[in-house]
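Coming up is one lone chain in structure tokens, specifically the form predicted alone.
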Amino acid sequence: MLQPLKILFRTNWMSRSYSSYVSRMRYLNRIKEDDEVCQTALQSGDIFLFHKLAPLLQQTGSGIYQFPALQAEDVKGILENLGEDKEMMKDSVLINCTKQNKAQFCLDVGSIEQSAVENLCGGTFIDLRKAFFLLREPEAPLASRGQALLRWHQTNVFCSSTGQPTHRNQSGSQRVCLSSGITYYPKMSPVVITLVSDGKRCLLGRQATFPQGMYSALAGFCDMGETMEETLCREIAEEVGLEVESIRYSGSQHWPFPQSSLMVACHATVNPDNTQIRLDTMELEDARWFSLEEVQEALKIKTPPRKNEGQPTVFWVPPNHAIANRLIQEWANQLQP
């Protein structure tokens, strides 16, 4: 059912200097594995701040929000000004490396008064779900990765086998139980997200927790032992009572909600003669078929619309950097004359 993936990487990826990319990936791996190299990289690296897993955002004069990269020395100064031990810097977790081989770290300062940090940084700590609608690419994925790693460290302080404390390496790429010798690595849960079509319309649903008026592609976690195809077919049957006829792979994306997921995105088709939705209200608040014209109008909306009293709720879809948006865009582009 799943069509073979013929092209793994797009042309713009392949156009990059291969030797430069390999060099950067090997340097990133050295930072992950070698504590001394990581400590050196931290002193000259970029640091993104979080407060209880909420990223620090700054608003520019033009009203655009950004996820600021602070210099290590500036973060040390902030900690000292607030009477904190600058050794807190060592709690930073490696998240990436720029094309200029500058290491990028994230640090959660949740033990410090939030407003005090905001005043010194000229920004605001904003819940990641809201931040996703404010940030632009590639900053949103960076905030997503940072929060996911910080959350993983906060929830894996103890060994699940012995109950003893685990100890992280400098980069935060792993935690080890010294009692049992077990090494723990950050994990993601596989999720299949699917845009269902009957050939002329696409099916979108919404959960009660979604912002007002927003509909998205259907998604569900893989059960233990399931293939991606099995998960997709099962979820569509469970949530909307439809049987899938064919599946086409689109791409994948890390997604930080509810914790850390790997979203595997697919297009699915159903028989146009069997499109009656039988909604599972335990899973979804609503699900509907939408025409190409309705979807095209929704794609024009770039920020969550405000509802005016007495006016109908506006239909819109997830932001550009969400893979659900890409699925919807691909479907609309395919149907356009």
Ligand SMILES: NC(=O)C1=CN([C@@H]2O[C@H](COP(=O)(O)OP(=O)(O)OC[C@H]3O[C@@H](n4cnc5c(N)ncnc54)[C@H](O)[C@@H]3O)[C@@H](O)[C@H]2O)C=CC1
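Given the form predicted alone, corresponding form predicted in complex with the named molecule:
Here we give the lone chain, stripped of any partners or molecules.
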């Protein structure tokens, strides 16, 4: 009797007149939680290939890079063609679901010879740090999410309490240790990124590791137990010695580098009578107040400027893939007459 009920439940909730977004989110959740539903979805899903965490990209005739969704059947064909076990498909990890309710998975084929897969797929595996900036929305965040999930599985193979192997569910949304009973979920580290303004200027900083001339909004990881606001105020006090007066939320972004961070972007103001920067040189190489005109010039620079000998270093800001650029753009837009 259980089986018909289960089938009834599955078809019933899919046929009810939810909004398409709601039904898609409910379907995605079912795939995440129910191994059988996931196995069925995997048979006809989109598969995005990675090789040792580098996504497979294809280039169109006009030089545009794409993040190709391969059909599950085609991936099985590739595996067979290379003498690999089709069971490898079960290592796929659920990333998302398309608007047409098609499940999307990522699969790392790092155990197979890279060029053999590239030749069969007509693509190239490219390190995410480069691929991320070659792709456009929504492929860049999809590739980031896929790589972050695959990385998480590759680095959470053992239980941190018992040292025993952990076991994943079919979708890869969790891993569990059968002896400790601990369930592990993929994690992002929360980071607050802040554009500080004194009303006329904005404050940007740079770490020594940043490319030459690039300044960005100030960022910092949340310490255990902190609220976002506490992290923001602490990081601005720590890094540039200023006290924040007001905070306004702007948006958020998954940032895969170096590990997965959840960037929470905010605008903040400081008292215009107290703008003296006292730099924490342990954290930052430099931090400065920039005028609207300087920022508008920097926003026009779309690729890292070449350093010409004897020429002054050109000030530029992170590209629009990074949420820092959005904060800086928002600040400039609200200030320009």
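Residue numbers count along the first chain shown, from 1. Basically, rigid core = biggest C-alpha set you can superpose within 1.5 Å across the two forms. The structure presented is a predicted model; accordingly, all values stated were derived computationally and were not measured.
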Indicate whether S246 shows a C-alpha shift of 2 Å or more between the two forms, with the rigid core used for the fit. yes
Is D108 one of the residues whose Cα moves 2 Å or more between the two forms, with the core superposed? no
After the core is matched up, is the C-alpha of K200 off by 2 Å or more between the two forms? yes
So, with the core fitted, how far does E283 move at its Cα between the two forms, in angstrom? 3.2
